[in-house]
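A lone chain, given as structure tokens: the form predicted on its own.
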Amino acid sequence: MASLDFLDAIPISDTSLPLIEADNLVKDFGEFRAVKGVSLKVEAGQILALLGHNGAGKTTTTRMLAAILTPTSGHAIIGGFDSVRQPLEVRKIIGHLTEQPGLYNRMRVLDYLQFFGELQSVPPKLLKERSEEMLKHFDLWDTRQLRMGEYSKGMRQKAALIRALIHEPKVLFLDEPTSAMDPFSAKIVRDAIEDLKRSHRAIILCTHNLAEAEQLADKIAIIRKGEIIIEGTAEELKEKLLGAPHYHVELNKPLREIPPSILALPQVKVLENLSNGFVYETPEPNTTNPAVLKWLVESGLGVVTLSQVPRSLESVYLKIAGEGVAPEANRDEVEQSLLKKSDKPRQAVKM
């Protein structure tokens, strides 16, 4: 599949500065406080994945960033410009896909992109150019006389995310976008997302595909009752929240007992102990599994393989929804308490 290519990179010159930065952003409905003191910074060419349960803060936070609703207090500044101060500015600088596309269902797909295109001021020949470009790129140029309302949930979010893709925007708020795809499609608009990343633009994603966010995201915000609790790149969680990575020895013959020697390794601590390997966990590979391997030939023993066991972000995300921490505690405090649960030690291993 062909790159976004037709879609020209932000100049290096554009991205010296963030081009999203949030400060202690709070949005309150009434007597409800949704969001509670969002900060964040999205670098050009920086994916961030926004995650949390339904009713968490993501859709009002991103909202507030894209200068649709207003904040209680903060502020945000999204390419060089204020959200509340210059929202149209902002709105012309940025590209939104939402969760539910809101189509045009009476409308042919290319008569809805010149309706948006126009809003956005893109040049006619341009428009027609990108637009055909696009369909063509994800795969919806053959259907292009069928009304929307005749579209899968699939191709309708496909033709949204061109709609918001149209004038070439810095900034892209991306709200579950392979959502209700089949695997093919899904795979375009991953592609595309990378493409438009590679290309300087500053994405912040929200989904619930956590291998998704895994893949795409260069940094993970968690967020919980309008608060982002942890944030970090997939494998610093990882690190914080599960420990030190976990590795499996695979033998070619039964293990009966674990070597003393491995055993007195200090950077080892075995896990478990398998019919045929074992499972150790060590803060130092780079230097600790070549020596368990040397004192496993050493000792006689066939190795098949020695591998790290995966550990998911979703991982990471289940171990935060299950910890009890309340609601009322602040970011660091927060932050704290989980990592001081994912300290309790664990039972000795039965040899």
Second form
Amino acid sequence: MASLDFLDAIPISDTSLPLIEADNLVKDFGEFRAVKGVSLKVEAGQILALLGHNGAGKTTTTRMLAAILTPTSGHAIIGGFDSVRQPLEVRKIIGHLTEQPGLYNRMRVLDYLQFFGELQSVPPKLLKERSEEMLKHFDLWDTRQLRMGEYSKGMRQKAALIRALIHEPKVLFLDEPTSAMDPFSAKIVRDAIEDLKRSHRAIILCTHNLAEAEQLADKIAIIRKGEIIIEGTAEELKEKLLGAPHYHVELNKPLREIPPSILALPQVKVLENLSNGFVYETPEPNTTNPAVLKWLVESGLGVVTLSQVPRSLESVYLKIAGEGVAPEANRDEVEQSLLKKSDKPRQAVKM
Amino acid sequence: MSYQTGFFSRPGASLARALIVTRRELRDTMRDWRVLAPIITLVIILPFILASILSALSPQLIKNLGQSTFHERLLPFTTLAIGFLPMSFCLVIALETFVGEKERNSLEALLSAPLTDFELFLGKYLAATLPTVLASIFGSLSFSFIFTLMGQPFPVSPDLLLIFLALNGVEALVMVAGAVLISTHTTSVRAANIMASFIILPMSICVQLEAVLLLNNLQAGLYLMLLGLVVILALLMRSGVKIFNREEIISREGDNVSFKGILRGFGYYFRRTPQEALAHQKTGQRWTIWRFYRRDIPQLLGLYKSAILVVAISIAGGILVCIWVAYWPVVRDFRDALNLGDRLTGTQNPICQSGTINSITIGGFQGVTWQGLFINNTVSVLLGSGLSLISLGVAGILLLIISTGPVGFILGFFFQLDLNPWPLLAGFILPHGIFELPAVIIGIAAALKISTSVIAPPENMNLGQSFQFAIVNYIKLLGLIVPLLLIAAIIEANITPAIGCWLTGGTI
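Return the form predicted in complex with its partner chain of this protein as a structure block, the form predicted on its own having already been given.
The complete assembly is shown below, putting the previous chain first.
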């Protein structure tokens, strides 16, 4: 599948500042505070995944960033424009894929794209060319004569994504971009998102698909009860929540017990003794792993593999959302909880 | 906010963007057979059927009803009615255009587009009204021309046809403006259809009134109706423009009534001073009677000063009009028939020494207790408030004018007869009037604010909050109105007659 190279890359001069910058956004609906002081920053060519339960405040946050809702307090600068004072300018440079594709069922996709293209003041000739290219890219060209009411869920989602891209926005808010898509279509969309990232666009991706978030996002923010409770790269989150990385040593013969000299190595905590190997944790793999390997080789133990135990973002998310932290916990409680958890392995390493 | 609703900075560009929305909506509407079928039926088939029937039966109808009734009443009425029939789907289109889009979840994409709220409103408003207004005009014209083509005279005079087209057009605009208000406060077409009866009922009364005026050949009444509808349209449009904003549309996620939430809202507005409530302060001064009279009431009077001024000016204007009307020949004839001149001028001091006036005035006070006066006045204020609530203040103000109007007539008569009215006013009205009149004015003004709270909510308040706030303010103001009415009643029953007779030289 060809890339989205027909979309112009954002000129590099525009990437000097963060394209999305939110400072302490608060949103009240009557007495209910839906968003409680969200701050975030996304630079050009970066993808921020916003994870959270339904009702956590993801949609309200993106709506404020997209200048659809006015924040009760705080402010957001999108591509250099203030979302409250310059909402029209903001809406000109953003592409917003909403949670529901919300197409006009009686329209054909080309008419639909023409409508939104006209609203975004895309020149007619360019609009026609771009619509055709995008429809071909997303595999909808052959269905252009159908009314969109006849589209499958995945096709609808793709049509909505094309609508969000038709004016080549600098900033994208994508809410569940691959939901209801078959694996092939989902891959096309994921590849497209990576292309958009490469063309220096700033993207906020709201998703429940954690594998997708891990694959695509440069940064991940977990939002809960209107607050971003943790933010960082996938690796940083894993380390914060799940402790130091775990390594699995597989030997070519069974090991009765862990040799004391391994246990004596600094920064190593053996977690599990397996029949033909063991699992250990270390916060300093760069120095520890060669030392472990060296000792094993010198001891005459045949090392088959030494590999990092894969840890998914899902386990991080579930740690916060499910087991580890009470669902009603606020940011402080979550932070305390995280501190307690991250303390444990470090203490173990010291022994 | 200006950036959301601003239109006049670049009207051409704004209109162009609005028309993009209109075009899409119209195309969508014209693809819907549920809309197309009734349009064709009502603007072509029905006029043809009616014209044929009336043309065929015209000799018989002329014979039975008479030439003038047939030509001057029945045919114009049919033309008007045919023009009104397309209104039946005006609401369908409007509700589909506004709330339907919200229900289908396609609105948010549109809200993300670089359109101001007003451009979006205008685009959709035009899309909802154009088919109806055009169908209405086309219906009336097609009936008229088909009837004429059948060898009959044109069924309606040009000036009447013009007013029919205008009336039907404005009615369509009013209905759609009403539909916008409904759509903003509902999340489903079903809920909006239920609420649409609030539009259909008044409009059907309107049409009946038009029919009555037309059948009684009161053409001037039709012009007045048109004027009234234009005023209502202006109010609804103002409200629609203000309420149709992204914030209000997006924030409304459901139609469920939360009694707990409503009670919480009322509790909040009761606890907070008006200024604290307007600033959405979560905490504030503790509620005490002292704070209530020291802060809440003065703040409310300040907040409602425009409404109070409007009511007060209306009363003053009403009294002046009654003074002027007292000079009308027909009223003077009435005055002479009652022999009021002789009664008032028969003695040196007419009020209390003239037997009749004296006995009426004083007799009016005798047997009246302050309790009775208090209950009567309180009920009047509540009744006036209730009427204000449902008529945007008009009925309440009219009621006040009706009850204060006689003062104008009396003043007029006194001026005509070159008598000094001030002892009468100072003696029989002023002592209790200085308490009663402000109480009544404040009451009607507060009720007026309740009805306008849904038309123009304060900044940072949604419609529901604005309505609750206005109701709580009314109840709070009763804390001033009721004591004033109580004092007025006690004075009116016990002190006014004495002062009145003392000033006018009479006896109780």
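If you superpose the two forms and keep the largest set of C-alpha atoms that fall within 1.5 Å, you have the rigid core. Numbering follows the first chain given and starts at 1. Note that the structure is a prediction, hence the values are computed from the model and not measured.
- Comparing the forms between the two forms, the C-alpha position of L69 differs by less than 2 angstroms, with the core used for superposition.
- When the rigid core is held fixed, the Cα atom of S315 travels less than 2 angstroms between the two forms.
- Shown in the overlay between the two forms, fitted on the rigid core, is a CA shift at H53 smaller than 2 Å.
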